[in-house]
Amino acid sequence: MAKRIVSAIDVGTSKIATIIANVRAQDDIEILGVGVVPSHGMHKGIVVNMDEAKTSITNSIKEAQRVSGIKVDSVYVGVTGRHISSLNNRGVVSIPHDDRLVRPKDLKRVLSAARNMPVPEGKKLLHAIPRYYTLNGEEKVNQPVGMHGTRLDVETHIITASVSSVQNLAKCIRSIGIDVEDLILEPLASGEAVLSQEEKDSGVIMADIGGGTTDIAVFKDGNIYHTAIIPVAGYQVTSDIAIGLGLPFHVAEKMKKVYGNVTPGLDTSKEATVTGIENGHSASYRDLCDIIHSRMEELFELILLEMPTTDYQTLAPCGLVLTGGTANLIGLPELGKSALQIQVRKGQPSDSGIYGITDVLRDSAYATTTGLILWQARNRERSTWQVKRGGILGGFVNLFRKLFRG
């Protein structure tokens, strides 16, 4: 089968990685390369400091490259940060053929109906993603092309974002000469590596819990039905416990990960002190863990604020999967069943077809990662943002690189 190169980068707040696979099909996927630095010059997903986020960007990438030995020439990339906002919207349109045969054509105007919404200024459409389709009054169509009637709607979940966010975290990446394919929003991406399709058919809660965001993304009948983006995670957590228990950031961040445990119930029989990774800091056990156990029952609260409908069992009986890096704290799980009242487990990255350099991406940390080749792989929707560089110099910018290519 023909060798397709597919790469991508996922650009968080505390770590940034790259990844290069070989695309055979979706259930066939060579992991190739991947690279991850610690983040600089970002912020609860946006830049915050241009040359330090392109630093880290290239460093990434340049991992990535000398492990694959291939150069990267463009990217998919993924977008998160408070900015983002979602709703869904229906569009409609009638068959206008002698037939009333749906054809193919009749599919991109209903979108493009759907599509066309009051969008608040300084925002762009991100995605628009088809949910099901409604013909004739019959719902839940999911390919009508082919069928007949005299009335096509869709049901499409928009997903906008800051003009400007994006754009500066495209500068960053073509600042180092390599070319944006397309941005996904990352939510959608970690929904693909950790959720099965029975979990998106039944109703599914997902919540990708990284360092500086917390996001969500809501699966019905086998779609996106809601998403949103939570501006607090792992970071506020270790700057919490810097705060209250006197710490450095680093060392309040090395014990969250070695000590921290959020079980109701914290098992007595750890000693009482324990000494920090570095210049012998030490601290309270059970006041360290008190104050991860407070933090992540302030969050379980924010995901239910952050839901359609106060009915969250109905909606989502499979529960809620937690993946990104602060979801491997001993015990979340367990508290998020408690404080929830609902079936939680924790999701990472399945092996189902994809080998290779994989051992790094066997972690929940890397679900987008994951996940933002395996959204590319499957076949989505393009994003709606035109990120490839245009006009008739571009064409050939991008015709020599492809014919060029490392």
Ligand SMILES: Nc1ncnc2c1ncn2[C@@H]1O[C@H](COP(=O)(O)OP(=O)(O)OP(=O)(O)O)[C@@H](O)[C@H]1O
Second form
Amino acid sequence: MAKRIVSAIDVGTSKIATIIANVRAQDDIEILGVGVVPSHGMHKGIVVNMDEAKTSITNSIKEAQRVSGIKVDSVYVGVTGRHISSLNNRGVVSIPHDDRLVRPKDLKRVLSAARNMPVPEGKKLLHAIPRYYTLNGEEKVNQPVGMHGTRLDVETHIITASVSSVQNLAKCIRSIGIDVEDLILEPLASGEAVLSQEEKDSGVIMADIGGGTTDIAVFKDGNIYHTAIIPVAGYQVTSDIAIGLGLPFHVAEKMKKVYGNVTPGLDTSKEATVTGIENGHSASYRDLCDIIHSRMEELFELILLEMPTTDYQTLAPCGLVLTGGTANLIGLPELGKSALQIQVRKGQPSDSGIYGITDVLRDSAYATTTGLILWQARNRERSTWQVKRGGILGGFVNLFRKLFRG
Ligand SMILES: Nc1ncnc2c1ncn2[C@@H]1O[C@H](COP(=O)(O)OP(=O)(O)OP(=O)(O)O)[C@@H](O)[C@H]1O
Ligand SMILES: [Mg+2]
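Structure of the form predicted in complex with the named molecule (previous: the form predicted alone):
Whole complex next, starting from this chain.
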């Protein structure tokens, strides 16, 4: 089968991960190399120090190249941050042909009608994803081409991003001689990696709790329904521990990862002092867990505020799936369950259809990294259509090309 090498880069606040894969088919993906390095120069999803970010990105790509023996020329890039906004918008066109048969060009017209909306100054369309179509205002249809009707509607999920934030990230990558193939919203990527089709069909909320941001995506009827980015995640938990317990940040980070438990229970035998992590730094286990508990409780409240409806239980019968590095906190699903009154599970990238160097990717922290490759493989036609024919995303990427080439 044809060999198609695809590379993607997940530029996180804690780590930068490059992945190189041979994508033979949607469910036949061989991971050839992964390069993970600590992230510098990034804060809450955006570049704050160009030189530091460039160095981290270079090191991550070099490592993936070394492992795979393949040189990276272009990458798919994950995008996140508070500058992202989303909304659902409808497009309507009439079907003018005598036979009233919907043709591919009608789909193009209706999508163009849906994305023909005012975008605030300094923002650009990142994705316009068709959620479903209706013909003559009747039942929802996934693929209307070849069906008859007089009026075609499309409901789309529109995602916009700040031009300057994305330009800065793209500039870091392009300045090291690597092309930006396409931009992918990170929660969409994470959703591809950790959610089942059944969950997406029935309705599910996904929260990727990373280092700097919590990326939220709600899926319904098999497609994206809502996205939101909260600028609070694991970094703030560590920072609270450091301040609350009077510890250096790196010691607080280690304590959180080794001993952190969101719901430690009333087991008094666990009221031990955490010692010996580094230079005799110590803290009460109970205090450590209380701080983490409060922060995560607050985060679940913020997630609730981002829901598109107060009746989120009906919207998402499959509940909440937690991923990202912070989802590794012990007891987090139980806390989420009591805060939101829905079922909550931890999501890790599944091995199904993916093989090769996958060991590192099994952790929740690699949901976005793995998802970038999956999104690309599963949505390739849509993506390349947009880039090659100068569509929405193509316009955005071509803008970078113009700005940064030469
Ligand atoms: N076992 C663990 N227990 C608690 N927290 C953990 C654990 N492992 C990782 N984390 C936390 O997860 C966070 C990193 O997660 P992740 O790798 O998903 O972030 P990122 O992708 O770099 O950042 P972002 O997506 O926010 O830009 C850090 O705050 C880290 O402390
Ligand atoms: Mg991340």
